[in-house]
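As a starting point, one isolated chain is supplied in structure tokens, in the form predicted on its own.
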Amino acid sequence: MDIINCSDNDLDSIGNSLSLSHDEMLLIRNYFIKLNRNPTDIELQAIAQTWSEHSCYKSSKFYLKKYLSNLRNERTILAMEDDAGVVKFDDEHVYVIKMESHNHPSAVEPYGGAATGVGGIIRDILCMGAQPIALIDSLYLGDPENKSGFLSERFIINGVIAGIRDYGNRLGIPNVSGSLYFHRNYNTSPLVNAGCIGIAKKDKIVRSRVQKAGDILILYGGRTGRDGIHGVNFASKILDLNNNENRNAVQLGNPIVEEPLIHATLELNDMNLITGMKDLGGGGLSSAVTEMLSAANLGGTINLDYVLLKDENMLPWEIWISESQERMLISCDEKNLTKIKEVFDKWNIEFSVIGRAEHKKNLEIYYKNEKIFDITLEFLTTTPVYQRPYKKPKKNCDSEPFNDNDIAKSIISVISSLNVCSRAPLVRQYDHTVRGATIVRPLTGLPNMETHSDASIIKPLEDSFAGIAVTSGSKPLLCSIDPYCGTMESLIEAYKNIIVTGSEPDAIVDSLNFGNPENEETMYSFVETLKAIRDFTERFNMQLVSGNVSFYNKNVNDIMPTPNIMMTGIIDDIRNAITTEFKNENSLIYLIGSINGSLAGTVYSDIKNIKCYKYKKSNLNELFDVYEIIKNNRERILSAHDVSDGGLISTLIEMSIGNNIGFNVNLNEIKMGLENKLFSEHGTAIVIEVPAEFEDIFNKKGIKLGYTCKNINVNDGNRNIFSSSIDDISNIWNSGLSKYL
């Protein structure tokens, strides 16, 4: 392609195919002067490819190395590094984690796009030479009732739903844990967060590298076919739903064939037979051969006739840069080939020997005995890097509600919402207990009367008790009033989430779903999230070991800011955990920790259609005195539940469904306005029960609300507010998501 003779409006036109900026054109322009040639269409795809967004973090790499360095702790293996965050489980075992965004495939395409995002998070926890023992997702999905998209909200809904559904389910492993949220503002533009958990004896950890010169480089699983073209592109500049090009940029995913993947992967792995692996996702063979080559600073040759195909008559740069699924490649000792096509065999996978690691400076391709990529790996993978300006946002509203006239049919409101209600019609979609080792579950309690877990707990080694507790989620609507202290919130709740369960909260996985990076109010929102993780993951001693960036989420606006956090805990035996539901009548009801009291971006005030801006920062010295009790008394806590989403209300019906449990508590300790102290959902706040023979114990700990009973009633002082039994409550929460899934 003649880039070094063409008009700057022709550089621009083949920029904007390649979502490339004029400046990167330039910057290509001069290295191929200096080569005295112009590049091939494969050469130039693959560049395009390595410099998107997507795979380079050209916006966001300067602000993550600045704020988001180095957070480790003594149990961290590795962070930041590989595929995937490599954490200490106990002596011998390691845990591996990551949560990746999915968004713009499921936007055009969701049963697909929502599949393969779930396929590629297994994979990259299975390249570490890590087992996938356990599911986790985390959706922002519009508003079920908008029907003014290029594709129905509804159906963006039950397609992302049931393409996450179909392939965990279908390889058999348990989703555990997740969040979901609506919201207008996600219309059109779903947000689709997956992520994993792996198990692995240390001594069996794969980097994402080859080991040294001579290895040669197996590409294994499914054919590459023309699924996948461009799929970095497309997701590295605001999607155009009307171009129906974007189709062909979503893979179509097969978990029938990443099955056998897994067990041949692994099987190899136990042998002692990779010395390097990645997961072709995307970018393709673009991507893993560039980064596994380059991570170990060498070159290597690479010959397209031996990959295969699934689509005849592919070209040469359409092979290079498919996302075809189900890929893996290895680095390997060619000594070893032998042995390697037995394990093949075996599980009936193929393969292909497609090039070698050499000791160079350039990476060579061939097609058809002729030579149609070389290129130095240095600059190839010396990418752009853009120090974005960014400013805040002004905000034009400081109101607060404090006259609601009708507060038990604001309770019912908020009970019944989207956003409240009970998740059972979407968990119940996923098998959440294959494999028989999910001890805590999404939903806990007596058989058809379940509630919400705060976080799940898995049991991943056979002859241990020791456990491993997940939770996710974020608060988006905090976030677009004030990002800083609406990613610290999302971080109080995951942190709530952990110990409430009994467990010690471990480590930390951020992805991070943004609009156009180009928006200076963006990057504001994008850098203050940013912050907020640093001192929160500074101030805890805890340990930030994987993340991914998503920026172009827009409809007619950008998104609003969703720093989605998945966290992790660990409990040293399962049998001593803690779940949400009441567990006697008679029991006593404590308030530990403190209500925020701000309504600023809560269930209520989104409701209620009031714009709320108010918000004061959470105390996290308190939030660690919280844990202190609750780790320190776990033996003599019969249940907990945190204060989030629909306030302290929401956390009484909650407890109580589970068990048929009902409640009498008195707000009157409590001392804000009966809206704030209903329905604020930020801050330390773990509501707990505990039997009554331990009252002057937590009499020094927190406030006595009230305790547990056959009904229902909040009082406030003098007044009843609220009344029910628990199985009108209860169909009320209940009825919320039948309708729509």
The other form holds:
Amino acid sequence: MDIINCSDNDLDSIGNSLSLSHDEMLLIRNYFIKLNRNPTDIELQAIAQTWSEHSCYKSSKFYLKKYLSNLRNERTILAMEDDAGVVKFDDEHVYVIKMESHNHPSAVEPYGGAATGVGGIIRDILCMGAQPIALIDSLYLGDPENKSGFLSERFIINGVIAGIRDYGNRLGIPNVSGSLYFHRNYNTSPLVNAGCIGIAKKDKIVRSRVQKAGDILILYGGRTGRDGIHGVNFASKILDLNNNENRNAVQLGNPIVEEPLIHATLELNDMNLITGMKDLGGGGLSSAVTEMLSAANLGGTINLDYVLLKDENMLPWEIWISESQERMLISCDEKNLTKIKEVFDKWNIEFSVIGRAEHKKNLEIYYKNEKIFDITLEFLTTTPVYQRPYKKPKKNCDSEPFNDNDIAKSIISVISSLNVCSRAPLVRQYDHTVRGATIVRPLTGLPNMETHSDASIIKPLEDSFAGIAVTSGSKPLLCSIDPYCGTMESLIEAYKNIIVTGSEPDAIVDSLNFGNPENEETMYSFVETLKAIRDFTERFNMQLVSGNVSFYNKNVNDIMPTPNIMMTGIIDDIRNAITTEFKNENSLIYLIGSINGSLAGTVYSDIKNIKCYKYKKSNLNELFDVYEIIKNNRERILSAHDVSDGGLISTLIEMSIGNNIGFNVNLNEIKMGLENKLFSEHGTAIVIEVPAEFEDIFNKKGIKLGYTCKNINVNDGNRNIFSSSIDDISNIWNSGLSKYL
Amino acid sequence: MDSKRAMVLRMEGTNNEEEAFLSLKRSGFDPDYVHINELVKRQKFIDDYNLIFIPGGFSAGDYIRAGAIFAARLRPFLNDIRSFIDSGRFIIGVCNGFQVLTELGLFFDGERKIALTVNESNRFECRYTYIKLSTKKVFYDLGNEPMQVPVAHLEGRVFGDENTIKKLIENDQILFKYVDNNGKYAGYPWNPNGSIMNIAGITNDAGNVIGMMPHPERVYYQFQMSGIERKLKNGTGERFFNLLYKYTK
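The form predicted in complex with the partner chain is what I need now, so please give it after the form predicted on its own.
Full complex below, order starting with the chain above.
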């Protein structure tokens, strides 16, 4: 391709085909004018891959650096550096966490897109040298009744879930936590955020970089094929769903290639044979080799003839940027090659030595005895950075007064709504007990009658009772009204989910899903989100250790700002974990912390179509008080559940379902409108159950709502609001999703 | 040589091996991971072990009948396995391991008379349920109480023709049956897969080939259990594996 001499128009059309802008094409042209030659296909493709939004974060990097740099604490080992964050677990062990979106592939090919999202996130954890121990996924899906998209919503929903199920179950990594959220705003543009946690001895962590010049590079696992060509490029622009090429950009997953890959990789690492490691994800070899070499300030030589292929007719540039799955790249000392081969042979894993790191500035690539690539890594990795402009949107429409004259009916609508009802039809398709280390499961209580947990707890080590609690979710409706406050409330909810289990909040991972960054209002919501994450992390002395940004999520309009927050906590002894279901009749029920009262961005206002945008910030100091109360009274608390989706009434009903124990409460002491106290989802409030003997202690700490009993009865002063048997309400709560899954 | 050596057999896609290994170890066994390739290369030998445990998972992906490929790869060792069984030693398959033993026909002297077919619900079922001992051949120390166990499978529905089921009953080969939390026979979801006669596990005539869908290795301790059973002294797994150790020669 002649880019040195071609017209500006031709230059732009080349740029277009590679998702590169005019200015970016000019930079490339200038570089090659200095070299006095045109780029080869593979060079141009490699630049396009490295400079894509997906790979280099050109729209977000400036703001990420400004707001999210250095949010570390004394437990942080690696934050925002390698493929995943690394946090201290105990004196000898660390845990590794990461969450990533796989939105664009899932929109085009829901099953494959979601499955490879799981495969990719597991390799991100694996390449740090850690044993993957838990999967987490947060899904934001469209209205299941929508049939007008390129794919019907029902097809997307079931495809995504099946993809996650089939990949995770086959690998035997328990899927323990996450969230499931439906809204018409995600029609045709699903968000699939997959997270993973791993555990490792602290001296076994492997960096995502070559250690020294002379090290050889070994590519192993699945073969390289034409699947997943241009994956990063299509994820870096708005999807054109009628473009058939998009389907080729989605990778094909094969979990049974990945499963032995995990064993072999960990075995090699145990034997100290790996000096650096990266998984092959977006951008394929191009991304992995470039990043591993440039992070070490080295150059290198690659010979593409040695890459094992699915299809011998692949062009060299296709080999270089293919995103075929289940592949890993390690650097190692050549003298260990025999030992490495033995491990691969045991696990029937194919591998080849594809090149070597060297003391030089350039990366050179050979193919069929010809040098086809020779550019400096400095040019390749000095990626564009944009300080995208942003502006605050015009004010939301004004709130309008409303009148709810059938509260009991509204309670039923909220309980049966898609965003509140039982997740069991989904959760039971995922193997969440494999590895035998899931101590608090996503469902808790009497078998086959369970209710929702807040955070799940994993016990990663045989010889320690310490556990990792994990939760994940977001509040997109509130984020779309006020991105700062919506993000803050998402963080508050995650924090509450962790503390109600009796765990100590530890680390945050963000997966930021937004629309078009060239849209200034979308960029505003992005920047506000970052500010909230920074403010919260600093306020609670937590750590932000890894994350990802996904832009260009759009159907007719940009999707709602969806900052998905994954949070972990540490519990010193999993035997003391608190679960959500009521344990005994005649216990006392307390509200600790306070309900925000705002109905902005709630399930209630959404399903009742109430225009309600007023929101007052929750008090973070009070959240800290709630934390202290649980921490200091852990052994006195029988059960605890946070007030979130569906409000206080949903919290109480969920607590009663898991163990068939009802409640009799009076909401009189909560000073706000009845709808607000029942349905507001924001704020610092949690509900706890304590034995009656501790009444004096807890009377000073919160509002006594009532006691546990056989049936469900809710009063507000003298007025009876709602009564039901547990069976009736449980049937309603359990039936919400089964129609669609 | 006092130690009782347990082989935890695996191939690609076996993925329940760690909890199996740990449960065997906790109950006193000396467990050893053995990859099928190590048998093929004659680096390890079946006869060197006191017990064989085939863990759950998705061997080779289970893209065709679950367990079929693992069974096919074990078939060259069938004579070794037969003498292992004839010597009275235990071979136990859980979940995918049960499917493998079924494929090998080890419950009926080599005949593949029953199948583990797709769950009646037509979906993967990960849930806790209860089982009750049925046979008098083995595990008699477990008593008659319902025991909480997790299941997690897509193909766990025991299916066989009338004669086969009749023979299973006559020979007392039904090891465990699914029950509800009160110990009563109940339908779905307590019987998570629609198995005939609520069958959760079976044995061969001699009682030393054991196949079961539920996972005692996932609930060794009470804190791995769900609901009120978290207050018990020990988990189902501990009782199960301790007995297995006791019975192993």
